[in-house]
Every structure is written in structure tokens, then in C-alpha cells.
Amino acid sequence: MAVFTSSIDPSSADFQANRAHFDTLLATLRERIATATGGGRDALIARHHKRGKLLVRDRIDRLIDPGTPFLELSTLAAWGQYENDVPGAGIVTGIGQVHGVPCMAIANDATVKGGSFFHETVKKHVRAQEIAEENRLPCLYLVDCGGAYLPEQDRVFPDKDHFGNTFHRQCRMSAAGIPQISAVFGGCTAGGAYIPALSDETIMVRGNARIHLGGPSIVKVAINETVDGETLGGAEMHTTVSGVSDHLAEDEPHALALMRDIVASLNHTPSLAAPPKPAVPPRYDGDEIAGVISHDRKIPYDVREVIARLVDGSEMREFKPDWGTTLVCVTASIHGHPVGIIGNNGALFSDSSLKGAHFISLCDQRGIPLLFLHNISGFMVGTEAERNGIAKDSAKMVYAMSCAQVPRLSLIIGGSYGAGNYGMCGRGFGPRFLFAWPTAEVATMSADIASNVMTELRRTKEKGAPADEAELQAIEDAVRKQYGEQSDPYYATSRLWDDGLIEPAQTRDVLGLCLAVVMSQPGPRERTPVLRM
């Protein structure tokens, strides 16, 4: 493969202007993970600690192997709702090693509103089921839970991928052998009770856990009969008369001790997928991608540029580099890992789809995952572009993309609008995981186009009195404020439309792990023909 040779002068005028705009937006996610992560709720966490409780980030450590990366998912679920009463939507996910086992870790944080489920709770949950599903990952469930946020129960309890989808998710991946381990830290009321009595194999704590389907308070109501929690559904009677719990611990070490015990004598064998060439660091840094990007969207980058700082040696091959020039692929590796990398250097054309077509293509046939890195206005529009045949030419990418067999990632690392959104692989064309930058921006298009749009229809419109400027301007400013806030990269990753927003410092390594997570799994398909579009 041929080296990368970079352009980029990071001692220029606009790196240096690139990278301060860029050290800013770096520096709000670095605070409001700090703020999701634990800010602002010391008198809850000393609560906490009062009970003898570890806070959930220190029992997952204490659970997966010492020096081992566990990667977090969705750290800032729930951002800018409730008030931001409800940080990380209450619960912690993510994919970290036992044993060597890579596990995904569903743990439930009591600090936040007793570990409620609330919309955004569950809808992180159930993303974290389906990419252990996807992937084969034992499930080790953390819980420490009291069941459904009654004031949300509409958008908690009723729907199709509401709380009891996660029930009907964990039967599923016990009966398809993925392993559903549990350790119950706290109290366990309702839907929540189910989490452990779901599970293969059960562990509580004694004094702290407690399993029932109606609290005290229920019982009360309901039979008239006074009880208190402990001897309702605690852990001591759970274990030595009901057996609901399978194991007894004495303290939260205890348990996350029996529950890596369990993990170790499950015999599920997969481990991360060993890359089959040796991790080679870029020759470029990585740290350099703040200065790359540029500060303003108007103005073009290289994504060449990008991925050079991410794939190993900085060595890529090319596909059809003097023909559809707007739509970037490339094989290369990461960490070892072999690689199709398809990237936007302006909108897609009919060759350039095509072109993306006929690459996706290639690598589902050679068994090469696939990484989308999103900046993207979307396919061209006109008259020209029609009649070249836009229409159909893109939607051989998109139908191209659907049916490729091999794992898919996506990077939103600028816009990502419309149909453009679709044929790089969004959110609703369930890539394996799908991370964004804080640069990023999803939605049906930009905020410029959609307020034109909004107001040349005003203008155009046949009935009613001629629009004045006065309610041209007020269509603009009223669509300018909504695309501005709801393409805020901290609005989609509120609402789980990524897997999580990172730093393009940290991406090369969590794109690593991730294509160490999917290979670990290649399971049975049948090979492709390649179709030359």
C-alpha cells in the first residue's frame, strides 16, 4: 500500500485557526462528560457510599481486567433534558474484557434518580442488548434499579421497544446461548425485578440487594399487609428460601468477584479477534485532526487527511482515485485490522455512488468490514443530475450498503444531511456502531438550505396574502433556531442517534477495539458476487 504524504502545515494560519476552534468544542465535551460522569451530586453519591455502595464506574472497574480498556457508550445520554437531573439517562454501558471474555456491562447508577428507567434509559439499554447480540457478547447486568420512572410510564412502559423489550431481548440472547449474568446491588422493584430473575445465573448482596415486584408500599395497598423490605425481598431470603438468587454475597467486591468467577467457567470461548497484521502507530498524528477539520463548514477539507491519521503507517490503497472523486474509498488497517474505508469529499454524484457502490461490493466479497466517516451535503440535485440518473445511481449505494454482509461502522466527523445521511450508513441502517465528532451535524439538511427552502415556499405560495418580509424573516429565524438546535451533535447523542460523541485523539484506538469486537464473530455468509456498476 502506498504512504499517505500529507499536505497539511501545522504551523499555518488556518491549522492554528482549525485547531482553536476545535480545542473549544473539546473542551465543552471534556466538561459535560465530567459533569455526566459524576458532577453535581455529591450529597447522593456520599449517600451512597454511606450504604456501603460503590459508585457504578468503580464496580465495572473493579469487575473487568486490570489494564484492560472498557469502552463506554453513550456517556452523555439524556444531555440537556430533565433539566440535566438525569446524566448518562441513569445508566452505564459499555464493552470491557473478563476473564479475556469481552462482556458488555449493563450497570444501573442509583445516584441518578434511584437507577429509574426513564425513555432515554431504556433506549440505551436496548442498544447495548442489541450490540451484544450482534456481536455474541455475555450480558453482566449491574442492577441496582427501581423500575420504571412513573411519571415517563408512556414512554417507559407500553411500546414495542419500550421496558418490556429488554426482557423479551435478554430470553432471546439466553436461549441463543449469550450468556445473562446478574449482581444485584440494591432494591429491585417491579419491571426492574425481572432484570436478575431473567438472568442465567443470579447474585445479590446481602443487607443492600432486594428483589420484589411490588415494594412495601405496594403490598400495602394491594393485600393490606405491613412488611418491610428486607424480609419482603431480600437478598438472605432470595438465596436461602425462594432461590430466585442464586449466589449470597457479603459486600459489592464479593459479588463482582463471583460474577468474574461465573464469567470464567461459562466456556464461551470468544475472545477479541487477533488482528491478522501488526498494529503499525500513523505517521501523522492523530492529536493533528483538530487542525485538519476545517472551522467553517463552507470550506473543504481533504478527508485523505483524516484518514491518514488513523490507519496503521498512514498506508492506504486507493480505489478508483481519478473517477468519482467526491466519495473517497480505501483499504487499509487499523490496529492490525484490515479495513474499507469510504469518506465524502463533496456531494455524491452519480460516479461517485457508483463508484461507492462498486466498492462496498468488493470488500463484502474479500470479508473486509466497513467504515463510513461521515461529512456529507448529500446527492446531487438539478436537472443534470437527474437526468444522469442520480435517482437510481444512489440508490445503488444505499441498497448496495444494506446488503453488504460484513460489519459496518460509521464516524459522523462533519454534516451528515438527507439522503447522504442514508448511503453513508445512519443510524437506520443499523451499522455495528456509529460514533460522531462534536463537529458533527445530522439532519434532513443544513440549517441555511431549510430556512431557503421554508421561506421560497411562503414566497411561492398560491392562496393567501403575499408574504411581507416581516413573516419571511420570522419563517427564517423560527427554522434557523430549530435545525440550529436539533443538528447540535449533543442533541443527537442525547437522544441515542449515535453510540457516543468521542475525540478524534481517542478515535483510532476506539475504532480498534470496535473492529476487534465484530471480528470476533465473523459467523457463517455467503460470499458475493461483485458487481461492477
Second form
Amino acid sequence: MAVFTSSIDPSSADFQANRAHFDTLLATLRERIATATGGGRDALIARHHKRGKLLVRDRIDRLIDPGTPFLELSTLAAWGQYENDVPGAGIVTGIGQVHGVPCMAIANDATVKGGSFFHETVKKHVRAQEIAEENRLPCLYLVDCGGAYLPEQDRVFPDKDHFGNTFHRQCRMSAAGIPQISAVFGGCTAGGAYIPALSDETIMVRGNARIHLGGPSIVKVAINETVDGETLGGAEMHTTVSGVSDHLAEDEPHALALMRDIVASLNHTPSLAAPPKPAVPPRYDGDEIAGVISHDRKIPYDVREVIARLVDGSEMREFKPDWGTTLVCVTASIHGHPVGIIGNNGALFSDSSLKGAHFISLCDQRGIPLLFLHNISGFMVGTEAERNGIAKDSAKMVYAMSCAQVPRLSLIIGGSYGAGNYGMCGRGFGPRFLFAWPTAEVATMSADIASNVMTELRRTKEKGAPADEAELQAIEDAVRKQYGEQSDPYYATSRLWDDGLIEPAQTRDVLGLCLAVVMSQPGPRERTPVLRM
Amino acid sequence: MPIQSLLIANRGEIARRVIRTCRAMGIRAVAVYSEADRDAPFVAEADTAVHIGASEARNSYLNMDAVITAARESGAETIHPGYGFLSENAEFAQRCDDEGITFIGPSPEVIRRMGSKIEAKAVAEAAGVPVIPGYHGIDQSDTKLSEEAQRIGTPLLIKASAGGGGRGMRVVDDLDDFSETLQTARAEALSAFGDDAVLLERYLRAPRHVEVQLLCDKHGHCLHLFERDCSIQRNHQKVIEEAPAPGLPDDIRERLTSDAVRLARSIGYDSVGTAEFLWEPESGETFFLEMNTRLQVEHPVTEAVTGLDLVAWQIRVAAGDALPMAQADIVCHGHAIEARIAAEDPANGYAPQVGTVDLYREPDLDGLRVDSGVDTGSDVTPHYDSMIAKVIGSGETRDAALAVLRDGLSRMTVSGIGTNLEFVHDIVGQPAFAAARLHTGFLSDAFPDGWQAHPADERLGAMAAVLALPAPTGGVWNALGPWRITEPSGRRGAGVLYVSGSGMEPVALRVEGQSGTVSVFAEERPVWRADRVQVSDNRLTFREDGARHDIGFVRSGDLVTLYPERGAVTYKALPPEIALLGRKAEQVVADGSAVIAPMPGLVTEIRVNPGDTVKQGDVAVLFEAMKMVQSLAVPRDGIVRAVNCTAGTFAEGRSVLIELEE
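What's the form predicted together with the partner chain like, now that we've got the form predicted alone?
Full complex below, order starting with the chain above.
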């Protein structure tokens, strides 16, 4: 494979301007993650510690193998919603190793609304379970939650992918031999009670952990019995009397040690895929990506400059470099794992769509996982494109991408609009992981185009009075505002449209961690001929 | 006729040492091995290996018939006895002669005469070599010995007549204790040498042990290869040896070497041997101690300063070669210091340690020689001596040799079993050692309350925790270390390990980072913070408070030994489940109603019977393991309920030997 020769000059004015712009984006991202993952709740944290409780991320630090990574997902879930009062949606999810076994940790943050479930909490919990199921990762539930957040119950409880679905998944995974282990650190009432109750093995912490279907107040109302929480559902009672819990932990560190010990004896064989080749750092520093990405979306840049800063040795082998050039297709390695990368250098035409479909089918045939780097305004429009059959050619890429059996990863590095989002394996197509940069924008189209389309529709509307300029301006403002807000990457990540916002300089490591996970379950290998397009 | 095939009637490091010279001389090396040594490195390295019996030395390495049969059947016309075992056994040397096998060593007659301490001293006196006042008589009655003890006075040393290497030696400070100590010394002598005769002599308080290496041939040539200082001894066993003896005045050197040569000549000595002396620097007096008619453990330091291969010369003179060089040709150049590495617990009466070496690694440094008997996977059994390796540093000067030795020791890894590595590293790091203020009481001066592991402190414990984290290698999930997505936002990855050390109870240390900037906390309290932390090749380097630090370390399993300036200190760093879930097992061990075998070994005597009323501290069982007799006392007052062992049988480690009534 050839080493890519960069034509970027880090001392150039363009680079510096790009970098300065990106640095403000990164500063915002860091500040928001810092807020969401800890800061600002000192009084609550102090109360939590006073009860002998550890903070949720401290629990995770003690749970996973010391000195190993933890790939936390969707740190900014619920960002900007509920008056920004539900940081991280009150739950931490992510992948870490316990005794070398990759596991999915699903941990309530009781310092956030008592760990109760909001809409995004459920969504984040379900998404973590989905990742666990796809990759056969044992689920370790660190339970400290008060059940559904009642004022939001219509967005948490009834629908098919709401709270009930988490339990359905727990049952299904257990049946599929994916271990489900719970450690209970606080009160688990009602729905919360079923997380430990539906686990294969359960630990409770003396003094703090409670499990009851109805808490003391509900018991009082329902059957007029007066009872305290410890008697009703304390750790000691459940471990020595009811048998709801299997292990009584003296304190939180003890509970986490017990959980590690359980994982050590799971006899669960799937483990992380070993890289077929040793990892080699890129020749070009990943940190330079901030200066590669144009600060103005209208100024194009070569996506190969981004790829060169993500892949081992900055080495890549390009497929059809001289045909369908608006789609870049390369094979390379990240942290020693081979990967087929598809990136955009402009809109998708018929030829670039066919090239994409061909490349996807090559990678599928060869067992090489796919990585889509989204920076796409859409498929080409216009008479020429339509006459060339862009609708059926773009569909071929969507077919190939949808049906590829190798694991697919997506990374939104810029715009991801309309059908372009489909062709590039957007959220709807179920990539095994999907991350985004703070430059991401996901929408049907950009705010510019949307406002034009909407004002044009009003202008050409046949019924009613003709539009005056003020009304058109009002429409334009409203559409721009809506699209501006909704294509903001924080809007997207808040709603779990991705698995998290990450920095360009972290991206190689995130992708490497993901590849090692997904390649432990590489998918079936039912071959079909490579269909040349 | 040159020797073609040589059987080594020994094991461990010395067997490997002899094999090395055999290779160099084109001689076929035949090893013999016991059941316990089936997989030992020396067995694999020999050209041929013959199984000669069960693990107990008396059934294998001390079994003359088996050794001689092995030599005959393997076609070895020569036997090298190494040290210990049959090396100074006149009967064995005679058997070899009778069988037409060349025994590498002096004649049976010389071995017999020098092997008896009583006779050796008579020989020395006859040759005009001064000896220490004492009683070396045949009359071994309690009355006679007691009389003689009174005559010689205290401090008084009781030694096994047939002994060597410190076994069967006891010091009496108060004559009231004489009878009790005599019985113990006799029992040890009998068990170790099959002969309970002892000798008494005056004990010198601050002498130096200086010994002269001799090399003689069968043609009347007798040379000395200068001297060694072996003053640093524990329980009368050498720990650190060096050549030449630092600060030895020329006239004393001259006297010792000429005394040694004269003594050797007077008995027609014709092999490699060592004459041991005590030198009292203050009085300038020197006394002959004993002669070892074999290769010494510490021969490598002499090899380093003379450039001679002592095993090769031993073989040549045994084959009848005449020494081609004259005394003037032997030059002592540079300096060498040896440390003996033993599987023993120096903080606990040098109790032998047994088990499997899960990781053995020796450093490869200029000027460093390591002679070892073990490798990764080797078992250290209770059947033989606890020494497993020798580390020898050499250089142009004593300081240079010492620097190499210290560096070498700090890079040795022996994990899975306890060793004295920290202890010897501590000895050679003593200012008094650097200043060569040596004497046989060095260790009790340096460690008046006995050696203890350096007290652990949290700062060093924090470093140990960092070092105990897995090395960031392999796949991305390990290579990234404690990686977190939140790191640029200020929340770093951390791991918690439970760290304990000597005098430091286990504490949960939270380690943030692994290289670069590292912070360690106990709960919320900062314990250590450093920048530019780097871990490579057994060195930890970092900046702390503006100063640059560089500390050697060795990690073996859960144990991390650090080598800061003030001396080595070992920490145990455990993951939470090991630290927190192991509580119950420890309680069982702490039970005080039984006498428990401290390790696998032989029950030699049982002093209690069921129903006996015993007091705390009463000796219930004499127990022998790794050539050490231990008195096992009852842990509290009580009545003996059961005796679960039989004298003369082997007991498993941790087995309950004696039970007391509840």
C-alpha cells in the first residue's frame, strides 16, 4: 500500500484559519462534555458521597480492568433539553473490559434526578443493549434508579421502544447466552426493580440498595401497610430471605469486586478481535484534521487528507481512483484492523454511486468492515443526472450498503443530507456504531436550500392570495431557524441520533476500539459474486 | 589421556556451571538428577542425563551406588562432585578410585584429613599455621565438652566436626545455655552429616573471613589465586563474597597466601581448594579456620579477577596435567563481588521458600555474570539448598564492580517464590558496604533487629500501583491504556488497585493516567503526582517538583519491587476482587490451636504426646526442610488433642501436625 502524500501545509493561512475555527468548536464541545459528565452538581455529589456511594464513573473505573480504555457512549444525551437539567440523560453507558472480557456497562447516575428514566435515558439504555446484543457483550447493570420519570411517563413507558423494551431485551439476551449481571447501589422501585430481577446474577449493597415493586408510600396507599424501606426491600432481606439477590456486598467497592469476580468466571468466550497486523501511527498527526476541514462548508477539501490522518502509517489503497471521483473508496488499517473507507469528495453522481456499490460488495466479499465518512450534500439532481438514472444508480449503493454482511461504521464529519445520508449508511441503516464531529449536520437538506424550497412553494401556491415579501421573509426566517436548530450536532446527539460527539484527534482511537469490538462478531460470510456495476 | 566424558554428581547452578566448561573443553557432560529435578534446566543442558532416584538427597545425590552406577552406565570416566553432597566425602572419592573413575578433587586421604575439623586443625598447627583456641577432641561426652567450654569461655562456638557451610553451628553467649544448645547442634550435625561429633572454639567478635584460593597439581606445584573476602554471612552462611579482599594490607595477604600454600604442600594437596581464615584487623592476627577440598560457591569472583576458569583447571589437574604457570604469572586485576540469591525469607529467619518460579529473568549487562540453577517454570522444592542463583558484578575498581552488581540485582526478576533479592540489594547498598567496612558481624550491625523489608510508604506505593498496571501493548483495547473519551474535557481514565507493603496496610489507590502526567489518590487525597512519567526496561522515570527521578523496578506478578536510593522496597498491588474477596481464607491460617508445617518438609522428632499439657512456646516438633532444622512450638497453653504426624515422614506444607484441645 502506498503512503498518502499530503498537500496540506500546516503553516498556511488557510490551515490556520480552519484550525482557529475548529478550535472554537472543540472548546464548546469540551466545555459541554465537562458540564454533562460532572461539573456543577457539587451539593448532590457531596450528599451521594456521604451515603457511602461512589459517583457513577468512579464505579466504572473500579469495575473495568485497571489501566484499560472505557468507550463511553452518548455523553451529551439530553443536552439542551429539560432546561439542561438531565446531564447525560442520567445514565452512563459504554464498553470496557473486565478480566479481558469486553462488556457493556449500563450505569444509572443517581445524582441526576435520582437516576430516573427520561425519554433519552430509555433510548440510551436501549441503544447500549442493542450494541451489546449485536456484539455479544455481557451487560453489567450498575443500578441506582428510581424508575420512570413520572411527569414524562408518556414518552418513557408505553411505546414499543420504551422502558418495557429494555426488559424484553434483557430476557432475549439472557436466552441468547449473553450474560446479564446487576449490582444494585440504591433504591430500585417498580420498573427499576426488574433490572436486577431479570438479571442472571445480582449483587446488592448493604444499607443502600433496595428492591421493591412498590415503595413504602405505594404500599401504604395500596394495602395500608406501614413499613420502612429497609425492611420492605433491603439488601440483607433480599439476600438472606427472598433470594431476589444472590450476593450481599458490604459496600460499593465490595459489590464491584464481586461483579468483576462473576465476570471472571462467566466462561464467556467471545473476546476482542486481535488485530491481524501491528498498529502503526499515521505519518500525519490526527490533530491536523482541525486545520484540514474547511471553516466554510462551501469550500471543498480532499477527504483523503482526513483519511491519511486516521489510518495506520497514512497508507491506503484506492479503488477506481480515476472513475466516479466524487466518492473516495480506499482500503487501509486502523490500529491494525483492516477497514474499507468510503468518503465524499462532492455530491454523488451515477458513476460514483456505482463505484460505491462495487466497492461495498468487494469489501463484503473480503470480510473487510466498512467505514462511511459522511460529508455529503446529497445525490446529484438535474436533467442530466435523472436521464443517467441517478435514482436507480443511487439505489444500487443503498442496496449494497444495506445488505452488506460485514460490520459497518459511520462517522459524520460534515453535512449528511437527504438521500446522501441513506447512501452513506445513516442511523436508519443500523451501522454498528455511529459517531459525529462537532462539524456534523444531519437533515433532509441544508437550511439554505430548505428556505429556498419553502419560499418557492409559497410563491407558486395557487390557492389564496399571492405571497408578499414580508410573508416570504417570515417563512424564510422560520425555516432557517428550524433547520439551523435541528441540524445542530448537539440537537442530534441530544436525541441519540448518534453514539456520541467526538473530536477528530480522538477518532482514530474510537474507530480502533469499535473495530476490535465489531470484528469479534464479524457477521455471516455468505458470499455472492461481486457485481460489477 | 584427556577426559572425554564427565559426570556431574550435583544439581542446580553448579551443574550448569560445570556443563559450560565441559562444552568449552569438548567434554561430554553427563548429568544425574533426582525425581524433583526431572525438569530442571541442568538436566536439559547436559549431553546425557541419568535419573538416579527419589527427591530426597539421601536417595539420589548422596546415594553413592546410584551415582557410580550412572557413571559406569553412561560411560563417564570422570566425576565432578560440585560442592556440597558428595564433594567432600572421602568414602566416595575412594569408591571412585576403586572403580577406576577419576574423581575431580584431592585424594581420599586428603579429603578425610581436611574434612574433619579436628584433624584439619592439627594439620595446620603442625604446618605452623595458627588456629583458634578450642577443643577438637575425640571425647564427646557431655562432661568433657562442658569442661572444655568452661576453659575456652564465651563467646563460644559449637560446630559439627564434619560440617561445612555453616550448618550445625551454634554460638553460646551464656554458659547456662550450653547444654541445650549442644543438644540442638548435635541433632543438626547428625541430621546433616550423619555424625554428631562437635568441636568447640573461641568465637571472634569482629573478624573478617578471608579465604585463599589454591590451585595445585599432581606434580608438586601449588599456587594461590589470591584471596576472597566472605565476611558477610547470615547464620554462618556466606551471602556476599568478593575478590580481592578490600583493604587487606600486603603483609597480611602475603602471610595468608603463604600459610595457605604451606598448609596445602604439607598434606600433598593436588587439586583446587580453599583455605579459610579469620583475620582480626585490629590485632593483625590471622587464624586458620578450615580447608574446603572442593570448588567453592564463590569461585566466580576469583575467576573474574584472575581470568582463569577454575573448573577447567580442576579438570586438567585431575587428568594429571601439570600447571604450566608460575605464581608470578597469576595476576589479580580489577574487582568482583558476588551476591547469593536464595529462595528464603530474610525477614523471617531465612525460612526457605518453596514453589514454582513463574517468571525468571536475568539482566544482560557488561561486567555482570549470573550463574543460575532455575528458569521460568522451575520448581524450588524443599529437598535441597535454597540457593538458586549467583549474581557477580565485576569492574576495574571495587566501586565499578559494586555499581554493576547493584544495577544487576535491580534488574533480576524471580517471581512466584520469595527470595532474598531485596535483602542482598539492601546489603550492597549500605554505606558501610560501599566503604568496605566488612566483618562477620556486618549484618547484625547493619540490621540490629534483624533485616526487615523497607517500610512501605504511600508515595512509593503509588509508583508501584502505576507499574502494576498492564503494559500498554498488543491490541488497541490494551495499547491505549486508561483511555477515556472524556479526557480532553478534564476527566481522565483511572484504575483502582489495592496496594500494600511492609508496614503498610492495603490501601485503595486510584491511578489516573499511566504515562505523561500521572496522579494517584487515596480516596480524594492526592498521594503522588508527577509529569513526564515513562516506564521502560525496568526503569521508571518522571519529573516531580521540578526534579528528575529515575528509579529501577522489577515487577513480578502482583509484586513490584522499587529500588530508590534508600534501598529496595516491595509492594503488592492487587485488583479489587483479589484484595477484597480473599478475607475468609486468611482467618483459617490465623487459628491458634495447632502446630502447622510451615512448608513441605521432614518431621524429624516429635516431642509431645496426646494428652500432654503444654505451655506456649514449648517445642512440639523438630522439622527439617531445605537443610534447616526448625523447632515448631505450640502457639498457646493447652492440652495436646492429637498428633497427626510421624517422625521420619514427609509432611505437606500447611498441614496440621499437632492439634490442641479447644
